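Encoded as structure tokens, the following chain is the form predicted on its own, with no partner shown.
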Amino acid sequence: MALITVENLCLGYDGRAVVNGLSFQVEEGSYVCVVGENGSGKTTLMRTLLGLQQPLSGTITFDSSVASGEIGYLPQQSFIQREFPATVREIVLSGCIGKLGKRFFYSSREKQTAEDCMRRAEIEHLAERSYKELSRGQQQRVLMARALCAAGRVLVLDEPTAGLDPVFTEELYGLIEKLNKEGMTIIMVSHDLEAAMKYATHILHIGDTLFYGSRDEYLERSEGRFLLVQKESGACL
């Protein structure tokens, strides 16, 4: 079942296309990466998915299944939000915010929501630890807590690695594994190829091509094969 149909986007800034003519599907379950050299319009693609930007021209259908305001999104990370004085609970607490409608406090039912999410995010243990006071790969666990805490079937990640040691690497790339495979439906930008070709069903690549495909549908192309060459070359995406 197709939980997001595009067709036909145009997106861009100021009446200025970056992406031309976009059409594809994300089917339930799919782990999609969405990949294409630097400027090419992927982040303008996320923030057009969840509605803070609008499209040139085009449409965006979702499935009736998944509700407006119910995906999760995990953005690239400022220096001042890692600098945020709070607790990892509020930070998380936080991604609920859109459930309130006209209350001001947090109902039960969405504080078990947010302690669900630490828990499926691996991070009850620092509930109460000072956000600011973590290292980066905490810190992106904990802002996967809170989009998850949005996320009603679709999850939305631009670069969530970036900055993160091998490590931490390896440890959130088999979170978002673990989480698809619980069900729940991944899009993410990266430039990183070989996680890529690794944990997705389909490829999107943006560039002066479009594509959208299985993996091994894009291994077959030259779009694949030529980025793989940059990464294998140390190129910068």
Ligand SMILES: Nc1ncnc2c1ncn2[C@@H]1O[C@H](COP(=O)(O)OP(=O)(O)O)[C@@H](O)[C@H]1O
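Keep in mind that what you see is a predicted model, and the values were worked out from it rather than measured. Only the largest set of C-alpha atoms that superpose within 1.5 Å between the two forms is called the rigid core. Positions refer to the first chain, counted from 1. Compared with the form predicted together with the named molecule:
The two forms, fitted on the rigid core, differ between these two forms by 2 Å or more at the CA of Lys132.
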The other form holds:
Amino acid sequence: MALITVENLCLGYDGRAVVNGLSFQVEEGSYVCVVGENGSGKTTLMRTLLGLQQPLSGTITFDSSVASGEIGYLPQQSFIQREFPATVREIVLSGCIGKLGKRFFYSSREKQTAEDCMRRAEIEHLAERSYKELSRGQQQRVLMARALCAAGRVLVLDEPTAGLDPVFTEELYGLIEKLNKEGMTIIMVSHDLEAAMKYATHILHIGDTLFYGSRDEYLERSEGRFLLVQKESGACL
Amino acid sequence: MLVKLGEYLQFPFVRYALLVGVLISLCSSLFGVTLVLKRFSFIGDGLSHVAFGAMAVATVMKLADQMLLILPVTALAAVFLLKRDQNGKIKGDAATAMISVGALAFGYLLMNRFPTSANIAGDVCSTLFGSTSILTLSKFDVFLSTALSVIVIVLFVLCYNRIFSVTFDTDFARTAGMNADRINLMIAVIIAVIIVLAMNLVGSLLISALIIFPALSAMCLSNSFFKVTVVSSCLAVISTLCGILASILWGTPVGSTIVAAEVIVFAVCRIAGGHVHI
Ligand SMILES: Nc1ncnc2c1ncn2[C@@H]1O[C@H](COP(=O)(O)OP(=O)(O)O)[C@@H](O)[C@H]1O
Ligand SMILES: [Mg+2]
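And the form predicted together with the named molecule, for comparison with the form predicted on its own?
Below, the chain from earlier opens the complete complex, with every other chain and molecule after it.
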């Protein structure tokens, strides 16, 4: 069975649909890039997948082997305050919050996980630094390490490279690719079509036309062959 | 002066006042950090006015134990306001202002219309500014405040990691599989408890000060959430001790003296440490 199965999903706010009739399946270990214009509903889809908001209709089914909270999330915009007093270590460790279960405090295993995730994101040397003093790229790495702490098998990234300089962007893509090679399923929203073509195994295109398929199929489609899914017009019930 | 202080400390009511004052300000400062960072600092103000309204109703109804009415009403208001803020139908701050001013007006109206004593102005003033009620605590009051404060502090310590997570990034905490609604509910109820307790100490107008100042002062001094929490509670205890002692020595109103001490501590921290943009 596929890791995530989405059927006839309808997304939106206050009864107004943004995306209609979306169906796709994500297999374990794949690297899905979600592309589409600004405002086409990519962030909305990610938030719905994560259970932060309810779909207007349709279903999202996770394979029973994916425990809730096994998904790491790197939000597009965190409404984290500029002045929030927290060290990098405190923030990364908070990625383990879902593993607490009924306990109150982190075990040494979770603390070790946090250290490992900081190492993978190459920010160990920043552990005691204050989050608010870091550069934008460093902050993004911290949130990435936090997502890694939470991620058992799936990592959802919403425009992880927005606002980063080219060097950081390349490094971040490299890190994500490495994680994917290690077996992590990646779902990444990206504006960067070039990177999407380079790294993704599957492409989900959201907008006036909906498309889901392998990268090669998407390339053919881009050359104007055919659309797999036509957006249904009209209201969503 | 020290001799005089020593004499005062012989009186049980002074020792009670110090004990209850320290515990309550400790509670307020612990949760104050979360409230300030979640941009809910206004909620303390709103809820204290609700508590004032509820107290007016309780007084008019001549309830034997006013707590039984004040605490649930304030807790309900807290839950409502925190929920409101998430849905954002009515803007959080507008809703708070409405409830707060409304409760204040109705409370005063009730006290005026159905006076229970000859000196209404005095009554209202003492509920708003706390005047001397901390020095006239009954044994039961002391017991209740101590027990509730200890529960609040224990809950904070136990839930510290969860409180950090919802404060820093509620959405992420949810996606990581944490029950954020339950913690938010707990925070709301605890805030209500703290506010009702703090009414005895500084009165309902000055409660916000108890919640906000230690957190802001601590944020000038430290960069980690843990340190801010610890420093904030130390500062709160110090200012409350100084405030109560000063008010006894010089006969000033307890509530305002404590708040004055908090303001001075904040000024010192601000000059000594960096600055916070709030
Ligand atoms: N909280 C919200 N309430 C109502 N409409 C929203 C909200 N957030 C986003 N939208 C609308 O939903 C649409 C999709 O937004 P979004 O998912 O953020 O797009 P993308 O991430 O693809 O740029 C936009 O038209 C936006 O105006
Ligand atoms: Mg987006």
